[in-house]
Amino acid sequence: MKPEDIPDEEVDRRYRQLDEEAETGGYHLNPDTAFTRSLVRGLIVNERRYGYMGCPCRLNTGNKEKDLDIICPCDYRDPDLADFDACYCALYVTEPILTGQKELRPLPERRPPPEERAHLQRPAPARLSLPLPVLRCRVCGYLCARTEPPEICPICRATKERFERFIE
């Protein structure tokens, strides 16, 4: 699948979701329409090969586990956006440099390589008597305690597989 194969019509749909979507959130997506609608038609083509809206800005593996950190928006686009007023790919900016009043700059790549990816550990649950589990979302940290995740993270939109169980 290559990028010019994606409609135009399916871009402009995609776009339009993704920008009602960041507006409701709070978030905003890169002024710069041409830049902006080339990530939206890379992340349409990760969802078409992989099943899932990896970054189009970093190399996605294909197996979704292990990619889950950087399906958009990732895990890393809040620090980024707080750090440095963009997310990595500049899909997400800030209002600072939605108003023209920051100049967009590239950043540093947060995601750690792979080697210390693998052998990242996440701290053990504190240990509370609560009846039901406290889940948190990995990428903008909302947290609820349910037995299971929404299906839609109501704060970034993250899908269920971006939960994690936080409190027991």
The other form holds:
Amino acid sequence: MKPEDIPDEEVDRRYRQLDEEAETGGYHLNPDTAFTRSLVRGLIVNERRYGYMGCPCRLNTGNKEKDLDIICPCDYRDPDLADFDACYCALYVTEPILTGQKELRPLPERRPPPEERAHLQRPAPARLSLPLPVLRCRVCGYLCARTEPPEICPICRATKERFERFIE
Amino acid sequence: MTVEHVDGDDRGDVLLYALSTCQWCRKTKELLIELGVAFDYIYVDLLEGSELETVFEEVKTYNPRVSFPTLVINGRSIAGFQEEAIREALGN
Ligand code: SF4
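With the form predicted on its own in hand, show me what the form predicted in complex with the partner chain looks like.
The complete assembly is shown below, putting the previous chain first.
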């Protein structure tokens, strides 16, 4: 499965969908449409190859558990938006880049090297003996007090396996 | 090994480890073409099995984060699309 195998109409459809979802959640896609379309194409390729939308700018293993932190939107998007005005791939950008007040520049990789990843996966929750545990979306930080996470994060649309127990 | 070659001026060993889906990788490749240098590139995401493992370990020796693009110019590695550093390393 290569990028050129994906039909243009499918890329357009997914582009529009991602753009709509981004804007609804307060995020923005990169206004350089040619660049962004190529990334969307890459996301579709990875979805076909691995069965999940792995980051197009990172090497996916095909093991969902191992790649959970780099399923788009990745765990690193929001900190990178805060520090560099773009996600690592530059699929998502901040308002100043969208409006041309700031210039997009390539950013360093924030994801830890392979041997440091395992222990970062699930930090132990803080204990407060609350009546319900507080769950946190690892992608956008959305918090909710309930026993099970929502199927899809209402803010960033990450799936339920991206939630961690934050306080219990 | 699935190494592709692009013809151009000989500036020594220039090898680009890239992903076929990554746009910073594409920009890096385009810059090398624009600069007219001869180089090799490998799309690491298209490799499988032992070939993938070998190349993964190879990239790791240059760039412990194993991020892409990783460009190796005469033994010196540049992680990411760092246009100025690339031009400088190639003497442009
Ligand atoms: S949000 Fe993360 S996974 Fe998605 S394109 Fe950007 S860097 Fe890649």
